[in-house]
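Read the single chain below, which is given as structure tokens and is the form predicted alone.
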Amino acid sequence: MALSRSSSGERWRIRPDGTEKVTGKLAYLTDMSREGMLIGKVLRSPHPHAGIVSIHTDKARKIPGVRAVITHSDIPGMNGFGIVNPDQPVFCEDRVRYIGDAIAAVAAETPEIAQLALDNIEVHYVPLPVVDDPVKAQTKQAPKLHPGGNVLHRNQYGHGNVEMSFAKCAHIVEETYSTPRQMHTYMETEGGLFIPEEGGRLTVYSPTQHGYKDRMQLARILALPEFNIRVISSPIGGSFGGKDELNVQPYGALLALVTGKPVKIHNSRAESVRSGLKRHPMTIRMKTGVDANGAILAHQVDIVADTGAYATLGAEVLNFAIEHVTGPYLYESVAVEGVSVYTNNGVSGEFRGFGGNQAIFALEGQMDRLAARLGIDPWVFRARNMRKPKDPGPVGQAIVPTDGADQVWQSLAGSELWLNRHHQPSREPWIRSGTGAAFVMHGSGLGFGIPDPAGGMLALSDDGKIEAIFGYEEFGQGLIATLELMMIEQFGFGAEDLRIVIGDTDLVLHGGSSTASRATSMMWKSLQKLRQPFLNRLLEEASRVLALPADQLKVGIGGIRDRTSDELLLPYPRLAGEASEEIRFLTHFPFPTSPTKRIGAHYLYTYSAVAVQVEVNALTGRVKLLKQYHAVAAGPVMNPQGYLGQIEGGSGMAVGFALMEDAVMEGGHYLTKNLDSYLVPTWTDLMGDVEVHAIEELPEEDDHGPRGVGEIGSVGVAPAIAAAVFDATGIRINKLPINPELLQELPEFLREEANSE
């Protein structure tokens, strides 16, 4: 189905949270305030690597209006955070490892006083040698940044004998690819409001992708029982993975408990750049060989990822890249190795695509180069080596069979964009047109061996509202709209009958993180499990109240209706008032994982094929995206508007990854300090046509339902653009973002002048 307003009919609906968002009326958590609240600020290191000799806070404490100045000595519990590896100090004690490291925090009556207090904290540093390169960081001469050394994590995968396979190859391509340190650039920077409550409780209003994980980490830092902390976490003004880890929450929470007052912290954009997470820069060396018929025999990969000063999810991102660097293809032999390395650069972490974007950019570059070496159409070459439905997964694991690879391949091959790729008239002599494509296989969920709970709850509330209660977060992706549409279509309720409850650890279940393209899948699965018990119970109670057989009744808009005439017989508020007992059902289950015991290996995969048409201005070297075609095999579409929005939004982020975004660092310092020196795609960069073909069919035995599409729209665009640039200019790209200087040509009149001299 080609997704559009016209093809979606009545399913194309105004989002329940849409009007308030586009009119600016919606109050985000960082918009909140309380009477008498204090302003919190954090003192961060000026050095990327230094020892701390002393910290003096006396001057700051004496400033009128300053209510608290805290350092490492004021932490009652663990001085560290990190979802998996809590190696990032809340406050540094004797050493700083990057310029975002926190030394102290203050709470004051005004922002100006808080800044004055920071300026009066005296810290004596001894600068240390800076480790700003992940390759140099692995040498014996490099200073150790952590007790275990500078290697956070190594992983590998292989099958067959890659050297013997290379010996049989007719053609071998070797290339090194590098990808940038991309910023999430959410509209809402990190922040929150922290309120101490009666009885020693603390309420945290702060955007996060998983309130329960924040609560667990804050409990360790504050030395409080988890049930003493309430985390309210939605709505979020954008995240893309960047708010899955704690950011300002430890400082706001500590200051609120120390002062006994509400404390608000909200990062400026410059602070967000300095301390926030980024996409892992990776260098990926590949050597790939084929026989004379174009069958891939050998694939050898070496990945170096710069995780920065602290672990965050660096190990997991590397595992994902290793899994996806073989993609939707079959090989006689594979040898993949990777290492994630600590440096004094900014901290890398979770980012939409989770390492798959870097891996697929490199892999698809290899496929295009091999096809050219063979003299084969690159899309035909991909088909010759494509995985089949019952083949094992990329790391040899059992996966759910899917026809997705062939489905998206066929869809793209038949698309108007691809069929007309050789007929692109040029507007001006210096404009070069080209078309390229990429092929993507992307796993969802957290993978084998990683706790990945799911579930939800349905209830008839006392006021007659049908409550759908889930532990997932709305950060712009359309989760609320998708859940509402599923409740309408699968249960028969009206939108006005519903109350969607999310983002509050006091109210929702621990349903896992809103990440890894999993929330829509798990909401759908939960509703499948809850639907019949909940509907049956509503009808049983209605039957008792109305003294009518349950089989004469049905659930409908506004209440219980006559199954034949559709007459409204019992509004939900009346049913709630006369129910003999509470009507509430919950379900709890894990995200499905492969039976193959390899940590992080995925079970459910989504396929995508992307074609793009570009124009390259040979005078400026700038690339303009004209058209995109996305074929996505992700199962049934739950919300056509949201699905389309995710693919369009993901592709826009990928345009930035491909053409302009890089948070440049030098010697451990960001040269990019704000959005005046970090460009992201705007409307003018994204004006080209975007066509999205959603392939909904799943194999008959597949009962896993819809897969999430939050990430896959961002994965294949960059390699497709690189292929299109080659088609237009004959220049192969191996480094992102694409440098316009590479694509510039000397104008004809200057060439003539040069030739005449």
Second form
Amino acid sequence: MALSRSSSGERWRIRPDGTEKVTGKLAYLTDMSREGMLIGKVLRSPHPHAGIVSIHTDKARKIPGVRAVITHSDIPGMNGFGIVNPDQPVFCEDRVRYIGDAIAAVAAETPEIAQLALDNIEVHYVPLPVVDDPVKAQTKQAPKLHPGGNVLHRNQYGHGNVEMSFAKCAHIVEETYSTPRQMHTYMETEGGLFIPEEGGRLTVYSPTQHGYKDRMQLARILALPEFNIRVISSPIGGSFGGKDELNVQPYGALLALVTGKPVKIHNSRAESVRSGLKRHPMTIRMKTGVDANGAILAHQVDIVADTGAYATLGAEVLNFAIEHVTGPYLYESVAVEGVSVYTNNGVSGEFRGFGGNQAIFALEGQMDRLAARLGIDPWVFRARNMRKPKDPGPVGQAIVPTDGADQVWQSLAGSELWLNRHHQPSREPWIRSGTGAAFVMHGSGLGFGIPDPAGGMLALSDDGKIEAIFGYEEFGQGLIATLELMMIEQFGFGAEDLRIVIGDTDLVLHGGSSTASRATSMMWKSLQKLRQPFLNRLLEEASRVLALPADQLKVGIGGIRDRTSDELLLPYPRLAGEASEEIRFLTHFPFPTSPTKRIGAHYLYTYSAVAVQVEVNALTGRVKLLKQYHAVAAGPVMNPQGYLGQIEGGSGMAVGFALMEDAVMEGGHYLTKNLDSYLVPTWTDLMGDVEVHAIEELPEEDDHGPRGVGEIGSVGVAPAIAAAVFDATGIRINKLPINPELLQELPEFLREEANSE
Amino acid sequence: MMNRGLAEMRSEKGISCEINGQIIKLEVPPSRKLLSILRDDLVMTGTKISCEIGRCGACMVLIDGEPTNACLTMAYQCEGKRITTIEGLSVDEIDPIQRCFLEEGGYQCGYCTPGMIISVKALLTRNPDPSQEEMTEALSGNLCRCTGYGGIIRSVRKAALLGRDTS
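Beyond the form predicted alone, can we have the form predicted together with the partner chain?
To see the whole picture, the full complex is given below, headed by that same chain.
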């Protein structure tokens, strides 16, 4: 189905959180304030690498209006955070490892006083040699950034014997690809409000993708029992993976507890750039060979990822990249190695696509180069080597069979964009048009061996609202709207009967993180499990109250209705008032994983095929995107507006990755400190049409339902653009973002002059 | 804090202006940013803060009808001016532009949306029937990171169409 408003009919609904958003009434957590609140600010390191000799806070403390100045010695619990590996200090004690490192935090009556206090904290540093390159970081001479050295994580995968397979190849392509340090650029920077409550409790209003993980980490830092902390975590002004780790929460929480006052922190954009996560820059070396018939025999890959100063999910991102550099193809032999390396650069962490973007850019580049060497159409070449439904996954693991690969391949092959790729008129002699495509296989969920709980609750509340209670977060992807639509379509409730409860650890269950394209799948699965028991219970209670047999009743809009006449017999508020006991069901289950025991290996995959048409201006070297076609095989569409929005939005972010975005660092310092030098796509850059073809059919035995589409739209665009640029110019790109200088030609008249001289 | 009568506004310090139809006297330093005045002093948080250097448009407001970044506007520049924020667009009922954004799904996280809608309001007030180029120019100062602009473009086109039909 081609997704659009008109093709969606009544399923295209106004989002329940929409009116508040378009009127500016919605209070994001960083918009909140309290009478008498203090302003918190964090002192960060001016050096990418330095020893700390001393920290003096006396002058800062004496400034009128300053209520607290805290450092490492004020942390009651653990001085560290990180979802998996808590190696990032809340406050540095004797050493700083990047320019986002925190040394102290202050709470003051105004932002100006808070800034003055920061300026008066005296820290004596001894600068240390800066390790700004992940290759140099691995040499013996490089200073050790962590006790275990500079290698965060190494992993590999292989089967067969690549040397023997290469020996049989008719063509071998060797190339090194590199990708930029992309910034999430969520429009709402990190922040929140931290309120000490009666009885020693603390309420944290701060955006995150996983309130429970924040609560657990804050409890460790604050040395408080988890139940003493309430984390309220939605709505969020964008995250894209960038707010899954703690950011300002430890500082806000500590300052609130020390001062006994509400404390608000809201990062400036410059501070957000400095301290926030980025996408891992990767250098991926690939050697891939085919036989004369175009069958891929050997694929050898070497990945170096710059994880920056601290671990966060660097190891997991590398594992994901290793899994996805083989992608939807079959090989006689594979040898993949990867290393994730600590440096004094900004911290790299999770980012929409989770290492797949880098891997697939490189892999698809190889496929195009091999097809060219063979003289075969690149799309036909892909079909020749495509994984079949029952084949094992990219790292040899058992996966859920799907026809997705073939479905998206066929869809793209038949698309107007692809069929007309050779008939693009050139408007001007210096405008070159081209078309390119990419093929994507992307895993969802956290993978084997990583705790990945899921679940949710349904309840009839005392006031008669049907409550859907989930631990997932709304960061713009449309989770609330999707949940509402599923409750309407699969249960028969009206929108006004519902109350969606999310993002509050006092109210919801631990349902796992809103990450890895998993929330829609897990909400759907929860509802499948809860549906029958919950509906049965409602009808049983109604049957008792109405003294009618349950099989004459049904659940409907407004209340319990007569099954045949649809007459409203018992409104939900009355049912709630007269129910003999609380009606509440919960479910808890793990995200499905592969039976193959390989850490991080995925079980559920989504496929997509992306074609793009571009124009390259040979005078300026600028690439303009004209059209995109996305075929996505992610199972049934739960929410057409959200699905379309996620693919369009994900692809827009990938256009930035391909053409303009790079958080440039030099010697451990960002040269791009704000949106005047870090450029993200504007309306002008993304005016071209995006056609989204959703393939909804799943194999009959597949009961896993819809897969999330939060990431799939963002992984195939860059390689498709690179292929289209080659089609237009004959120039192969191996480094992102695409440098316009590579695509510039001398104009004809200058060429003549140059020749004559 | 903000609903004081004109009679009380005789102080020598500060400036006065009209915000969403109400006369406001502000006792603030002349160089205080309008963005801070709106969000922190008046607790009108519909105007969003993001880049603070006039690049993203999240803090766009109308000053005498002109779309202006509140992060680049200082208090003294507001003296005697008529300021409209997103809160002022839907006093009795929501603006048709807002309705178009709702119907077309012209937002996701929504953080850029107030600024985006203010820019659209300025454009369509000035020019009810803008060309593609005029839309592009008018919206080039508003960044959105969620939608890929697809939904926003459809919303603006629809709002323009609506304006053309009723004008």
